[in-house]
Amino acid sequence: MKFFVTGGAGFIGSHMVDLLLKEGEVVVYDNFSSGKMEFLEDAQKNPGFTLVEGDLLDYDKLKEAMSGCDWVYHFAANPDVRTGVKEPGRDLEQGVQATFNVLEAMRANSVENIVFSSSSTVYGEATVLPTPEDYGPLVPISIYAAAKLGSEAFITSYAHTFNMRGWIFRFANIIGTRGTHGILVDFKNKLENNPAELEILGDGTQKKSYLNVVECVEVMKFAVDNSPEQVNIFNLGSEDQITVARIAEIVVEELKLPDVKLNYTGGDRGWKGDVPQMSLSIEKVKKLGWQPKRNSEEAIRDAFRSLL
């Protein structure tokens, strides 16, 4: 079996690469806009590993690199929701256009299977919590989310039009080793600069679900192996939520900093497009036999310790 992993040098993608190398050959395709070579340090020791440095917008190079592969795991995208406010075109190019190019390269190379990393943000501000996969209508409130939903639509349409199969995973907040951005990295950097104060975006009541990255890639592979429909859509997350204020407390506890002043910027969300309340129903993937090993707080503590 030969796997093609876009964004394989990134946070989640590199963990999937490590897992897939246990089952076959892996070709990583990455432009290193956010990925890091150090994340592939172990993978590069495996004789079944190949690295191609390239951009998904370079269709000819992408098509050539994918030749001979059996599966595509598509992680490459703009990783930061917040950039859409200043650079809306970035998500269009790195999300929708990049996914379209991947699907076209698959068609040219007769690759039938694609696994896609989507996001809970496609649900927008859902009125049903925990939110199931069949919730609708889907009304994204960020450019990032719109790009994820657009990519989902292309994948499902290609699956039905060209007899492909797709697995779409809508992630909660994924955290853990090799994390490069997000709330834990943000808090860590701020407290390193000023151990006496911590700026917290919003009012601290934002409440979300968190999942460890190793668990994330393991359950992805588990679901792929156990859900053979033409299009398979799964939520991935934990079964609880944790507030931003509580995460700040955990970070301060782990750093053992005394008397840190918490400064809230105010408002019910951290930035334009931020969904203040997110909880995913994971009953569908649980019915396959999977159960999360950690709750959100345990995942947060483990992830922050790995950052240190």
Given for the second form:
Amino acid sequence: MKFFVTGGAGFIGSHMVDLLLKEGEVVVYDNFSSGKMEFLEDAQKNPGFTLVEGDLLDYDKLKEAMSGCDWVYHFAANPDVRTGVKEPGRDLEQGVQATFNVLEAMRANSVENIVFSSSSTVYGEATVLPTPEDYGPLVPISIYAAAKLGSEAFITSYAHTFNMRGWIFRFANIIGTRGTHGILVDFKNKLENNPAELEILGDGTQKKSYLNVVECVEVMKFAVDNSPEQVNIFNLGSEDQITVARIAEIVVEELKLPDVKLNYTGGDRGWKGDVPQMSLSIEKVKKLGWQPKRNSEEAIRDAFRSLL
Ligand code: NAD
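Output the form predicted together with ligand NAD next; the form predicted on its own has already been displayed.
Once more the chain from above appears, this time first in line as the rest of the complex follows.
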């Protein structure tokens, strides 16, 4: 089995690379815009590993690099929801166009299987919590989420039109070792700069679900191996939620900092496009036989310790 992993030098992708190398050969295709060579340190020792430094927007290079592969795991994208406010075209290119190029390269190389990292943000501000996979209508409120939903639509329509199979995973917040962005990295950087104060975006009541990155890639592979439909859509997260204010308390506690002043910027969300309440129903993947090992608070503590 030969796996092609876009964004394989990134936070989640590199963990998937480590897992897939136990089952076969892996080609990583990454432009290193946010990925890091050090995340592939172990992988590079494996004779079944190949690294191609390239951009998904370079279609000819992508098509050539994918030759001989059986499976595509597609992680590469702009990972930051916030950039859409200033650069809306970025998600169109790095999300929808990049996914379209991946699908076209698959068609050209007769690769039939794609596994995609989508996001809970496709649900927008869902009125049903925990939100199940068949919730609708899907009304994204960020450009990032629009690009994820557009990419999902290209994948399902390619599956139908060209006899491919797709696994679409709508992630909660994924955290853990090799984390390079998100709330924990943000809080850590701010407190390193000024241990006396912590700026918190919003009023702190935003409440979301968090999943450990190793659990994330393990359950993805498990669901791929156990769900053989043409299109397979799964939410991945923990069964509970935690507030931003509680995360701030945990971070301060873990750093053992006395008297940190918490400064809330105010408002019900951190930025334009932020979904204040996110809770995913994971009943569908649980029915396959999976159970998260940590709740959100345990995942946050573990991830923060690993960042330190
Ligand atoms: P990441 O930034 O660490 O990984 C993305 C990788 O893709 C990086 O290695 C980057 O260099 C590469 N890349 C980006 N654009 C590229 C391009 N045009 N061509 C080639 N390579 C390119 O981010 P991550 O957190 O590991 O996220 C992985 C995927 O999971 C993304 O699609 C992200 O949207 C999705 N996701 C992440 C989370 C989360 O909590 N981290 C939540 C929901 C969805």
